[in-house]
Amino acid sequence: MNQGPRSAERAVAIFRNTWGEPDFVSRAPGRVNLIGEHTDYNQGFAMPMALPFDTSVAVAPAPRGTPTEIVSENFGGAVLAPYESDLEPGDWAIHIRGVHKLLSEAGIIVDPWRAAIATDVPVGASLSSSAALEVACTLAILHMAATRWSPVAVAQLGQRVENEIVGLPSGIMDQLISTVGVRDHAVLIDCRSLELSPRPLPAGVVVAVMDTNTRRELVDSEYADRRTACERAAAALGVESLRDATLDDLVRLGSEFDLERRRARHVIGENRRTVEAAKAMTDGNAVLLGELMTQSHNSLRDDFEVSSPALDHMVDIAHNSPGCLGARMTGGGFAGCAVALVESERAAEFSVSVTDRYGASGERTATVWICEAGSGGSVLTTTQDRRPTPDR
């Protein structure tokens, strides 16, 4: 992560030092799960937070006769073309250039415009990167358009982008959480109706965001065959999702369904422990929040296959260290962060001992954030002006 002025900051300067002066900032966060994961595309219960680190895109219109130009604080300058149409996987700004072209092919249409790029996110780290720069480009072109709309809808287009774009199978969840974050609060998203119920951290904890350090492309993971063994678990059970699928169906699935019957073990019973996790954080109980985290590890690591032996090493550390009440890997798996949920008072020394213990191996180095939930995209009219502007 860039380290010194935050992302808002670092996108007005590299617009300055490039063209002049913005007219404005667009901003969305990244995220944290704290539990639910792999059942949002099951139409299930998810639980993350906004993370305080934001993506963010300083704008302005472009002179008469020249194209649409992006550039980016990590990845360099590119040229968006008015309507865009085959995309390349492997281009950098293909997230923009998706929200470009689906938000073209809806109607929402706009003079050429400039844009510099900053983020606070870590790329690649399971902390849903594209996903708060998909909702801050959208938000920006809409207010271009002085248009308005709701902040389902941007998430909406956001997962297309990964689906139809990208080509990530993914569910709603980074995108939505991204437009929805409520400061202080995460979020239980029911990922059919998109119901949301901000819901308090308890009293005498916070969240620790570990970062491993080590990197996969979701794209070219084994993402889209989880999502696709579910969906064969739920047709052989009869029902339109995991969503309504209960632990005794699972004794119905024959012997040639066992791949199928662990990983949706894994999606029923995540759901039942998110809103187990939702309750407890209204009753103010951290250490049963805890306890529904680790469960939540040790089934996406057994029966869903998608932790790591660097995600395990770390969640065996934060365990193992001062005022740790559990720890789960999160986001799509196989790479990137832990989470862990840590009593206040202890918070300091238990970053310490994460980050000297992780390191001792001599591979690679841990990075520890203490972290508040944040809030959802807007629209910032100066980098000083923290409000959003009207039209949101």
Ligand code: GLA
Contents of the next structure:
Amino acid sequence: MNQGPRSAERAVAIFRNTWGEPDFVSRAPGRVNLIGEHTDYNQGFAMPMALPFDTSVAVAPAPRGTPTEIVSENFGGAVLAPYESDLEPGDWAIHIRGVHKLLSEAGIIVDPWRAAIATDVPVGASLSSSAALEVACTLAILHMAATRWSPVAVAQLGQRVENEIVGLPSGIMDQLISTVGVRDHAVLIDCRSLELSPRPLPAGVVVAVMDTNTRRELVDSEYADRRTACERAAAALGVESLRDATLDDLVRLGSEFDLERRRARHVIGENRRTVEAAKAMTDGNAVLLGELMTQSHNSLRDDFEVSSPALDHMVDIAHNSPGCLGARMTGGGFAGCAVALVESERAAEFSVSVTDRYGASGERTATVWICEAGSGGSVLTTTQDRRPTPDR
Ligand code: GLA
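Mind pulling up the form predicted in complex with this ligand next to the form predicted on its own we just looked at?
Now the full complex is given, and it begins with the chain already shown.
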């Protein structure tokens, strides 16, 4: 993350330059998933943590008779979103329009508003910048409507925006951790019951997020493919979802289900690893947690096939760098970030080693963040609230 003013301050500054003083700022974090990948839409377990990077939206109602206008710092400069015109799925404003539409349908009166958006969440890096935008905008509109929804309801609305408006059949993990994140904790999510169980990181270790600086291109269809393969496996096994299947069940799948068997083996193993990882956190067993993360990567690479050469390379480099206890790709896959568990005392050495080794080929540079867990989305109504959080 840059060392300059944080996203909330920048959003306020853009708002001021454009229209004057905003009424409030809503903010929501991106996430890094420690373990439990491609399990959420299989009603399984995931254990993400909120990042200390937010998307912030500075807001005020639009004056009577004027339309909704949104300015964004990032996506193509400080421009007004084509709020009333047709949008393509790739347009960032589709997430905001989707929120607006679904909230209106839910009976929330959405009067025209003005917003300036800034983000510290790297976009397209598998750190859930879309979820952060959806959650921050939902919180903003609910605040304007003087309505409170539970964090789970806010997350479900964001998930529906992805599923119904953007067209990505994603699970609940990203939006849920963006609303319920707990400072200094990862959160074990039971994606069936939506029961949440925050767990502190074991003493003496930190989480390193490592950006390969590769970005996804046209792979949303791969995500949908993985999901339908899991659904086919569950149907062939006669269970509601792979959450209800065991590794022993997989022998029942005939050879025509070879692909589905591998996809299911990942999901079933990953659910077990995630529950074990949560216990390792409670027991303060950082070594086991790291091993489970590494096993998760191998399974995502070999059975689920959602890694990429750059992600595998980054994970390899992490393993060969000082203080690494385990590493894996994080998020949907194919590009973006990997995550490692690193001994705190060697974190600085680790970062230098990863950056040097990854950059050695001259092809791309790595970005490494040593992250403590941030907190879930919120509305900041006073200047005091909006002060930048101290450096973590
Ligand atoms: C994306 C989706 C999530 C989840 C992950 C993979 O981030 O949005 O719902 O499925 O991929 O774990």
